[in-house]
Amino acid sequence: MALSTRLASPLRPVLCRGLSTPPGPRPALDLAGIFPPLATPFSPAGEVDYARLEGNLRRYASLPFRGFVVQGSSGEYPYLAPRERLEVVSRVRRALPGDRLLLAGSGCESTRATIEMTVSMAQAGADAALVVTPCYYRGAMSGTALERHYAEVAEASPIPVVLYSVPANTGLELPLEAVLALAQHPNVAGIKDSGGDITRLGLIVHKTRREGFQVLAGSAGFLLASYAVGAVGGVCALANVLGAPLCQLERLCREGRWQEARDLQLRLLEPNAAVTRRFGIPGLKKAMEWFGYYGGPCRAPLAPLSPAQEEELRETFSANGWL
């Protein structure tokens, strides 16, 4: 499918009833909705299992996701070779309906490598590039350095760029001032913010409302709060497991049914924490298997859960009524 055809496909209108921030300009790329950051399936021998990946996508097809993220933190992207990263994007694109967006993580440590990977991701079928903050030399990653990095990537990218701040993994938060400056760039569509600071998210929404800049919550743990301050959606690891409830939470928030949304959000807090900060990707993949998806092994050095950890994970889902 040609890039111009993908970007011109009909996009779902943004619904704002019940949200606190008035609508700004209509964005060129509508990111409103829930995006699972897809887990990458591996075979027992440690190879990417593309058949299992496509099988999971067939199961996800019945859920009203806005699209999918590949090569996010849940996809173990640091452990994939460049050719594997591109092949995953290509396979997912071919398996998706044309109206589902595909965001591809293209971040690398250098600006040059990020540009090259972003262009390649676009050629492989991505609709937008999710670009994580470079962090290896985090002491030198000032707001000025990061602004320059993202601006150069956005200038060179043939597809819109989504900023990605995930301080739990990188030890580096994209400074608020840099976000506000980059929001003015016409090829920067929004941000996935996984930090969980609701005041920061609200300020980003408030300060960028005239730019049509879109904020995506980076975790199911603060999804309701993010919608309350004007976020348009979420990229949530838990959506790999509990996709239907997260889409229901999105709908409740957009319809202004806050009490029902709060009740559902509370039941998602502990399972979300279990598959993110407590047990990480091994926990996420184990939980996927309980709900009919293929999780499979992680790529080393990530280790599988111990029997005690697996039991604790199961109890967390059971105690909240999901198993």
The other form holds:
There are 4 protein chains.
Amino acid sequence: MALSTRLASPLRPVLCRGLSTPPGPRPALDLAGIFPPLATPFSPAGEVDYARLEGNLRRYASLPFRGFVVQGSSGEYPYLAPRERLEVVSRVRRALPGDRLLLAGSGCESTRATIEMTVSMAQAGADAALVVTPCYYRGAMSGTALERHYAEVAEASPIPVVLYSVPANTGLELPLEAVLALAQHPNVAGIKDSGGDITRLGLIVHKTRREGFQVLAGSAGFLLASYAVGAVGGVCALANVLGAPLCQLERLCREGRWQEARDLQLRLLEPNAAVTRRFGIPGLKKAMEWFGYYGGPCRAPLAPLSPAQEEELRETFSANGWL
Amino acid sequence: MALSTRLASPLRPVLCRGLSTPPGPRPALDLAGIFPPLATPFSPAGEVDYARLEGNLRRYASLPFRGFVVQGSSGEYPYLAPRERLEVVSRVRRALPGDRLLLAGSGCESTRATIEMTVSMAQAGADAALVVTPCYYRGAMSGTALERHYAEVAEASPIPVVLYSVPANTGLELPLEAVLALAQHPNVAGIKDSGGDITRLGLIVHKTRREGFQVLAGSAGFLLASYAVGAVGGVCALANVLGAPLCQLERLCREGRWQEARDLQLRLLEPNAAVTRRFGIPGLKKAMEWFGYYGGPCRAPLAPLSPAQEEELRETFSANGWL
Amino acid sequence: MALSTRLASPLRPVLCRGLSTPPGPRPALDLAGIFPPLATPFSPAGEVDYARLEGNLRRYASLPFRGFVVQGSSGEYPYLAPRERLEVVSRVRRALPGDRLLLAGSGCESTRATIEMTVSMAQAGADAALVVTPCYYRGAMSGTALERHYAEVAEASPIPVVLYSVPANTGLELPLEAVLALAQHPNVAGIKDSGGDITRLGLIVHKTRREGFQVLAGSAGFLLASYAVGAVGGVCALANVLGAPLCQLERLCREGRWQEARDLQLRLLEPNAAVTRRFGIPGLKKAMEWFGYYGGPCRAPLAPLSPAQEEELRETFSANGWL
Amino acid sequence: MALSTRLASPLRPVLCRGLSTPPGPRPALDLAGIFPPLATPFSPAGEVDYARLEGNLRRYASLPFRGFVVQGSSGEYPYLAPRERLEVVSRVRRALPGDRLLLAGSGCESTRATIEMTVSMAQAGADAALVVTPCYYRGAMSGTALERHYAEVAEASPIPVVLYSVPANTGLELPLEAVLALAQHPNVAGIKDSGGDITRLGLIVHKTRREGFQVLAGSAGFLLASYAVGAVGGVCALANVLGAPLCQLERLCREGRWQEARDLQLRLLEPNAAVTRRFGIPGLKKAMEWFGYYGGPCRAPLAPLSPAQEEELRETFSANGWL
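In place of the form predicted on its own, output the structure of the form predicted in complex with a further copy of the same chain.
Zooming out: every chain and molecule, the one shown earlier first.
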């Protein structure tokens, strides 16, 4: 595992300890690029199918992804037991070339469980921890409470922390003020923002320029727009299906070829909506199968698509020239 | 443990198996009455303090509660490890007299984990399982998906299931149609509804009369109103603090003494709001201490009250004549 | 017009002037009872059909309503021109016996327009003004802004003001604190609350007891529950259709016959939902026709029911024994 | 008034009649560029101050705006009487050079009133009508109902119609399907979308390419992002204050100078948020004064800024280098 290619600075081991007195500049964990939030393959009996997972990774190996997110929302992480969560991370770590980052979702509802999971994820080989906002007691999850939660996790984490705000699932948005405060923490590397409020993304970029805080778009639906306002990459469920076009879109954005980028972005909008909002993970997994990956079933209560839904999903891809 | 006093019918063991062909009338698990959803005591170091829990139960023993809910929302169940959840149930079971029901919150995000937890809760001594709606993928949690989830859990559960809808925490409400369909399942005993939509509660009562489905108000804020439209009881966080007045309110409602009931209900509104919406579980635990119970800290990210908040909380109780 | 029967106190003419120095107790405008918020009949060409309106009023005359609301939400008031609004009030005033109250909806978006409309409504014969919360700039409609708005209207109004909170239409709720502050104004008589949050209604009753502030339930769906917590009456769209049963429900509540009241309330829930949330004013008008009233078309963009919707509406009434 | 410069095609007079059989291609009303939605100046007594309005227009004359919106949300149109609305349009028309478009907000709650107002606006000199979604009966405002509403207005309107979706004020969003259907109507020229959902904007662009439907960003907060996905311009409240930078941003976007565009966009985010979401129209008018325009008071219930709010507003402009 070539650590030095994943971290631009050799300072990480030092930085990971004694964070209460940060010894200097932020560790240069470079998040720029596209990350698929990996779907978790299940066997027909509902067990995690690690062989299928590794098969998918082999197929993804040829694509210029920056890395992979394990146990983002698309990974059905709330449906995995803690030991499954860790085993998936270990397997992916072993299967990945050393120059690809592994971001592992380690968020839990309590601060203590989140810290424990984050440390375990680091031990299992994660390069960074993606920490979703706790949300069950959302009425009590003030900016102050969330800020304290993340600060404690960042203090205790041996790997950089990436904030994760996904209001469609959690019903709350990490408040802008909390993001800006946390951006100053040396062990907080950036944010995956799935809310799609492009004004907010621009504000985060604008207000954290000095900190080198990195913004990742949480969906392919607003990837171009996010680049336009200064994001460095994206964690996009659609990358499980259409990884090559998303990497191409990233390249066009980086090279300033906006007209071509727009044409590509627009063709991706409907497929992206179909595998996220419209048909969710069951739709994502179905579409993966059309492109040579293993999709398979979801765990209940996520329900498989009906034949009519499957037809509509397919039409969405073909109408935009992808099938 | 006097099983026969908790279940009016000796049919339970039969009913618990082979539910696909229900042998006759619903098992008569009588839920009528008041249930405190027990707060979970933690030591200053954040460990579950079982001795304090048992101490609180001893103090509650003199009150005419119908039973206790373990690991409802007030129990910080999302902050407990699975083994802690089970241990709490076991301890409460041992501490309870046999004529008190024990309802255990066993909801998880996946159907399989919920079933597993429900079975374990039954083995640990629960009389019924309180199953919260899964909610992380709320966009996919259609009425159909939720209905299937609950039906599978009810099929597999050795103890009756009580539905639990708490939109303030989950961001979704179990749809009325799903409730009505599930009310026909012989192993679904009722619903704890914390949404507070009194029209909906009335509709549930109205449309499930033939099934003997039992409605429990999920908060003391609308307890009288719920009785007025046909609820049989309540699971009220405030009962951790003001158990006697809530049992008195229940008695007044049952006896049709509505004017007295109203006077009492109105005096409970502000304290109830203070220990739920306004100050949450930290407020609930603080107030418990004023009435002789152990409250103690919450697990993070729930934050303790500030002195000003504590003052406001106290004022709420004293202004209504409780302190 | 027998003024003295509508106002229990002869003080009104005095009170209506010089409100900045209220001369004593609140004018005893007694709102206790049931008020239909009258639907506005339109001809097939979309003109207000005053003859049909008067015909409906003749049919309502035999029912023991406390009075009538003109231009509540059920009256399609946002679709009426100012002169139509006033003409409807005049016609209803002339058609009503003197012992029935006329509450006229006079809310507009700006404070100045609301005052102007309120004064005109008073001149047209209204006994009280029902003033909906302005809502277009809802982000700016803080409790303070709304409190000031209502206070200015109440100061300027020659007739008592009834607050009107209807979040399903306005997207905002008049904050509790604003209600409590306004309850102390001598020319604010009460509130019509259509939000259906029974805990809130109880709180308003509880915190305004000294002021003699009167709470009206804004829907038949929670009429019994509202009486249970201390409301004095209801403004119920369903009263356009099922006026007699609603008046009977009111009587049962007043006489403390809660069991009978519950049975009646439950049978009204589905018809009520059908003529409000489910099918809106087009459903209300269609149902009116089955009970001998003129319903007729709505103004666009409110659309007529499809035959399937009409069938469903009818089934709702017949399944509950009303047709 | 040089009509031909405002419309690229002389076909408009023909198209305006007999729309049920559209005679050919859409009238080429070119909306590309920046439009300030003019604030309406009031005297200290609350009367429309037409002289101040004309003064502001004289100051705006040197800026390369595409045109002006009269009675968008920033114009406090819900607080204007119908005659005031028309008089403002007339005055602006007379004050404008012929090469500037005048878009007039003509939306009312009922279809009939909207048609009447639209026709009057056209007679008063508007080039296009900006028609906000009716919203009071939002539960009944289905996509179908809204589609029919707009189609009837577009049929009857002598000038092109621009759809206007502003969920922050109306509490509803014009559904995508309705937008796409209406885009095919020859008298519907485009949409002003203030919701800020950049994925949706991209979808609208993508699905209406053949129709030549024009998308205008409804806020400066997402102007660059909107251009990036294919919008042609913006209606931005902030243009009342910082018109020159917004026109510069537009030019940078058109010329593909994205890096410069981003730098400028980011500096505009906070001032924009301050004069919209944060402090609303009172903030907008206050900021106008600092830049040489007349701002003045709002009509109640919009409240003036407190000194502390004014300070915060000013700081927002100065911290970003505008003051």
